[in-house]
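A lone chain, given as C-alpha cells: the form predicted on its own.
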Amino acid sequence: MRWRRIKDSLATRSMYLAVALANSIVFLVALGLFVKARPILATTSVVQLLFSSTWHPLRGQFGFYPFIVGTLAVTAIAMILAIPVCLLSAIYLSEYAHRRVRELVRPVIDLLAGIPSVIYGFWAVIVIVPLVRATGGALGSSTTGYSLLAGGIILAIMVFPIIISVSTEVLQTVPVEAREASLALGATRWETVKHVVVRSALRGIVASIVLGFSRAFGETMAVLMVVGNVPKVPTSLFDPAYPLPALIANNYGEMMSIPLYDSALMLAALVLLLVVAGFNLLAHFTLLRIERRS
C-alpha cells in the first residue's frame, strides 16, 4: 500500500510539472520577445510606436498603428464572415444531414484543414483578386483586388474546417435525451436545437470560435499575397492593408542592416502574442460567466 501511494504522488507530482512546463512556455515566449524589443522601447515610449502611423525604418521611425489596424481589420472581417457559415453548417451536419452525408463532408472539412497556407494564397491570387477587383469596379471603387477584403476572404475560408469540426463533435456530444424531452414538450425541431442544443453546447461553441480567431489573427503566407501589404491605414474593404504577421515575414531578414529594426520587429510579435492571449483570457472569463448563469 506504501508503495501504490509513493506511486500515486510520484505521478500527480509528474502532471502538474507537466502541466507547469506547458504553462510556462508562454511566458518565457513574451518575456523572451520583451528581451529583444527592450532597445526600441528605450529609445521611443510605447504609446507613440502603438498609435503613430509613420514607418520609415531607415529614418529610424516605427508606427505600428497601420500594421495594427489591418491585422484587427482583416481578422474581424474573416470572423464576421465565417462565423455564421460555420455555425449553420455545423448545425445542420450535427441535427439535420443524413449519417451517410456526414460521412462524405468530414473528409472534406479534414482536407481543407491540411491544405497549406500557402496553396491557399495562390488560389486566393488567381480567384478571389480578381472577383473582390471586378467587385469593386462595379461599385465605383478603384482597387487592385489585393485589399482587406481578400484577406478576409481567404482568412474565413481557412478557419472554416476549425469552427465546423470542433462545433459539430460539441453538438453531438448533447445528450438524446434533451433533445427527445424539449420535444416531448411540443418544441419544434428548430426550436429544439436553438434552446437546447446550442445552449448545451455553447462554451464548446466559443472554444471553437477562439481556436478560429487564433488561426486567423496569427496567419501569415496567405494573408501576405493578397492583403496589398501597403503600410497605411485601410478606410475602406477594397483598400490594402499590411497586418502584423505579414509585416514581420516580409521584413526579418532585412532588419540586421538597420538599426532596431530587429527590436520593432520583435515589439510587433510581442503584440501578436499579447493580443491572442488576451482574446483567450477573455473568452475564457465569458465561459465562466456563462457556466455560472447556467
Contents of the next structure:
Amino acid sequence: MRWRRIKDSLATRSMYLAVALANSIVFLVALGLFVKARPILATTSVVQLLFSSTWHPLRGQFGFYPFIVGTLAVTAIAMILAIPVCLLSAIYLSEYAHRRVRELVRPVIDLLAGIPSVIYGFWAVIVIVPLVRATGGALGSSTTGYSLLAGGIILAIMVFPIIISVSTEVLQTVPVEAREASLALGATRWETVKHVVVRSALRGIVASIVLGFSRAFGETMAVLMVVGNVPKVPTSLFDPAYPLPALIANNYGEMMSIPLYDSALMLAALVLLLVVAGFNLLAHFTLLRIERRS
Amino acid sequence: MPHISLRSLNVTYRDRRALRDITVDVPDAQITTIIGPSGCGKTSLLKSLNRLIDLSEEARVEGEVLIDGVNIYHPKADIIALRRKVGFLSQKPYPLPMSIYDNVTYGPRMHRMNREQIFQQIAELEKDRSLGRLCPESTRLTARTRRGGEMDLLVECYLRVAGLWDEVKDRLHDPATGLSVGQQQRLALARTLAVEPEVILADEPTSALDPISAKLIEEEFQFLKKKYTIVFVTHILRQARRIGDYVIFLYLGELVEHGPAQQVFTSPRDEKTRAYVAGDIS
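I've shown you the form predicted on its own. Could you give me the structure of the form predicted in complex with the partner chain?
Everything in the complex follows now, all chains and molecules, and the chain you saw is the first one.
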C-alpha cells in the first residue's frame, strides 16, 4: 500500500519536473543570449542598435534595422501569399472534397512538411530565383532574382503544409449539426462555410496561422539561400534583403576576432526571439478575444 | 394531393440498406410521428425529406419523394427552395456562432429578403390568427419608422411564436451559445420558422432536453400544427401517443404500418406493431 502511494507521488513529481524543465528552456535561452549580448548593450544604446541602418562591424557600428525590416518583410510577404491559398485549400479539403480525395492529398501534404529546408532552398535557387529575375526584368527592374520576393515565395511554400493540415483538421472538428443548421434554412454551401463553419473554427484557424508564422519567422536555411543577404533596407520586392536568422547563420563563427561582433550576433538572436515571443503573445490575446466574443 | 408523398424510397449506406421500399403519404397540417427502435431508419427517412441526407457521402437514395407533386430527387430540383419550404429541427440544437438576434435573421438574410417582403411575411403570419402570440401594436408601429426595424419586428415575432421572447428580450445581442440547451432548441425553432416553411421536420427534438424544456417544445408543436405540416421522429412511445395524429412505424428499415395514431396504438394490424406498442420489443 505504501509503495503504491510512493509511486503515485513519484509519478506526479516527475511529470511536474518534466513540464518545469520544458518551460524553463525559453527563459534559459533568453537569459543566455542576454548575458552574451551585454557587452554590446554596454557600449551602444538599444535604440541606436535597433534603429540604425549602418552595419560596419569593422568600425564597431552595428545597426540592426535593415535586418529587422528584412525579417518582418520576408515573413509578411510569405504570410500574404500563404494565408489565402492555405485557407482555400483547407476549406476545399474539409468541406468540398470527396473523402477519397482527402485521403489522397493528406499524405502528400505531410510529405511536403517533411522535406528538409535545404532542399527547398536548392529548388528555390533553381526555379524561383530565375522566375523572379525574369518577372523583375519584365517589369523594368534589374534584379538578380535573389530578393525579398524569392525569399517570401519559398517561405510561403514552406508554411503551406502546416497551415493547410492544421486548418483542415480544425474545420473537420466542427460538428455536422453546424452545417445542417445552416443548410436546412436554405443557405448555400458557400454561405454555410463562410458564416458558420469558418466562424465556428476561427480560433483554430488563427492558431494554425500563428504556427505558420512562427515557423516563417525563424526559418533560416532556405531563405538565406535566395534572399540576397545584403545589409540594406529593401525598398522593393525585387531588392535583396538580409533577415536576422540569415545574418546569424552566415556570420557566427566567422570574423570572431572583430570586437563585439560575437556579442552583436547574440543580440540579433535575442531580438529574433523577442519578436517571435511578442508575436505569439499577440496571437494568444487575439485568440482570447475571439473566444470571449463567441 | 398530399403535401409529402414517398414513392418506393430506398436509402443505402455503402452496402447497408437503411430504408427499404418506403411508400407512404404524409398528411397535411397534422403531426406525423415516425416511431421505431434505434437504428431502424427514422432519421434517414426524415433527412431524405429535405435532402440533408446528401451530407453523408456514403448515402445513396433511390425512388421518389414528391413534395407538392415535385420529385425533390430530380437532378434539376432546386434544393435551396426545397429546404426553405421544409424546415428542420435537429436532435441537439446547434446555435449558429452569432448573436441570438442574428440567429433568427440568418435565414431571411441568406435569402436576401427585403424590407417589404419581411413586412408582408409578418403581416401574413399575424393574419393567421390561429397562432396568436403576436407582437404588440407598438412594436409594429416603431418597426415601420426605423431603419432595420423590419428585422427587429421579425426577431420579436418569431421569438414570441417560439415562446422564447420573454426570456431573451434583454440580451438579444449576446452570443446564442450562452443560452441553455432548452432555450437553444426554441431558438432553433424560431430560426426555422423565420423562413416561413410549410413543413417542419423534427428529429427527436426533445431528447437532449430536461423534462421541463421538453414539455415546452412539445406544447410548441401542438400549437404549430395548426399552421404547419409536422413530421416528428421519436423513440419515446408515450411522446408519440401524446402528440401524434398520424403514425409511421418503421422496423429494421421497413415500413411496417402507418395510419391514424388512434388506430395504430389501439388496434394495430401488424404483429410487430402490436409487439412494439405493447413494449414487448424495442
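On a predicted model such as this, the values are computed, not experimentally measured, just so you know. Only the largest set of C-alpha atoms that superpose within 1.5 Å between the two forms is called the rigid core. Positions refer to the first chain, counted from 1.
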property: Displaced residue check between these two forms: residue 20, CA, 2 Å or over, core reference; result: yes
property: Core-aligned C-alpha movement of residue 11 between these two forms, 2 Å or more; result: yes
